[in-house]
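A single chain comes next, written as structure tokens; it is the form predicted alone.
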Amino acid sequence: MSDRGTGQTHTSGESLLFLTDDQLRRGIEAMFFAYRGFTADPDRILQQYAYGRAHHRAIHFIKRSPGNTVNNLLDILGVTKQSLNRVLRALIADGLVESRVGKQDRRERHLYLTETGQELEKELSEAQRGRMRAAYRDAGPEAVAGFRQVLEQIMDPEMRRHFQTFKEGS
């Protein structure tokens, strides 16, 4: 790619280093609208249970790491203890999550999805996987790899460490 008037040639990666404010703003707007699309299907499902996105995120991460502690879930979700307790109380009362006392430290509470919780998680994740699968297929493998790199660079370092602890394919 050649810069106008300079005669210099840049690879596509180098030219991205010089995005204008308008181009960055369009990227931010694309993230906002993509997030709306990404959450629309699960929101419709959650509405049937009078749940919100906080419930969805808790269910997702309990599924990803069965036996995770409440304190670790607090770190991952970045919410207050009061907010998470409200969400967990509802999920436990509705029979979607089971809280077990820690074997080594009885003060810890380990979280597991019940069979009903696993069914709801599957319904929620299938909706999102379908949308992601179609977008990835249409964008192509290079775009998928680039998109993931961009997302990881947007994450705060602590969140990136949490993200990297989750294994591929599990």
Given for the second form:
Protein chains: 2
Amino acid sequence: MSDRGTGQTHTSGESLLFLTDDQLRRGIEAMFFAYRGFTADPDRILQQYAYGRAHHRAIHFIKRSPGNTVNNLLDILGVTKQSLNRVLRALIADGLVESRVGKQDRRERHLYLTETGQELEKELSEAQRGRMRAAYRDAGPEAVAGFRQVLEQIMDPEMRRHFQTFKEGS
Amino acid sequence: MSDRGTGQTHTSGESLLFLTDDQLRRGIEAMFFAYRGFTADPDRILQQYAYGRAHHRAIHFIKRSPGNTVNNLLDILGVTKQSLNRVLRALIADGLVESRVGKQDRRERHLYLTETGQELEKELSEAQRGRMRAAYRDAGPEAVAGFRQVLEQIMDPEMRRHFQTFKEGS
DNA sequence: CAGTTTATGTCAGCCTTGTTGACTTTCCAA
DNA sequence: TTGGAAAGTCAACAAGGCTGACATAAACTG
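Alright, leaving the form predicted alone aside, put up the form predicted in complex with the DNA.
Below is the whole assembly, all chains and molecules, this chain first.
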């Protein structure tokens, strides 16, 4: 099983063994298991506040670019406005997010974290960064560069747009 | 924001700029966007069969180690037996998975893909591998090694056990 | 052999988070 | 002034998590 021709061949004398189906399968499983770990710590925290991952995602991207419109957030998160709205309504009602009417275009709502929202964001992101920091440290800077490179290639091109690519130098 | 002390320091003269909160944030977002791409192709296929990601995961791990018991699968997938059972029931009813009573221990059920199950598995994994292969090829073997290293560090230790580590050499 | 533990399955009910469809309000712009 | 975009809301539904309770069969243990 899984030793179909693809990837077993060689081109231009370079070994392409890292492209075998079995290597790809390992990569796939690594993504699966790692993503579980990646979300585990924030999930535990969110439970205490009766929130879910959807709330975390909204909080994260509002923190990243405060004043973002709902439409923009919808595009980034890739969910329907009804789905996002339910989450935002809860966060606004609980005083974690503030929705301000746009000044140029008063149809738009610009989203900001309140003080309380900042606090939860910090708690969540510190937990998540803690794990990432440990992983980065153990793997080293070169591995991290490869990690980021591969992840960026896995993304849909439209998502790569939202992902502010790390430009090195300086 | 996000320029707290951690990671900005230097130890033993080595630059630890890759551990800044901002770099970590980028890694976190990369995981988020990449995971979306990672599941996008199989998701599209599954929709045609009225299955979901949960079915894909079960199919994947039954394919990976045929004859696995339900308990083992539960451990790998990290869901409740009720949740897995719902999925397995559908797959068995649809003739994609076969459940055989254990020979040593007749309480156990050993799971196998049927011919039809193999076919769907192939369709799903070829789609998913296609994206991974392209990403791997574009990033190159060294980036892939780093990618795998970091992912393995992100996992929970218990999950690392299930993840058959790639041992290089020959 | 009796009692306990283990593996599995199943029913019922709940929650989160995604979906679609329909409809309203606001308001910009042609 | 009218069309359409942006945003919000209501309703209904589905997938796939969860807990709790319970049933069965098999294996294990004293």
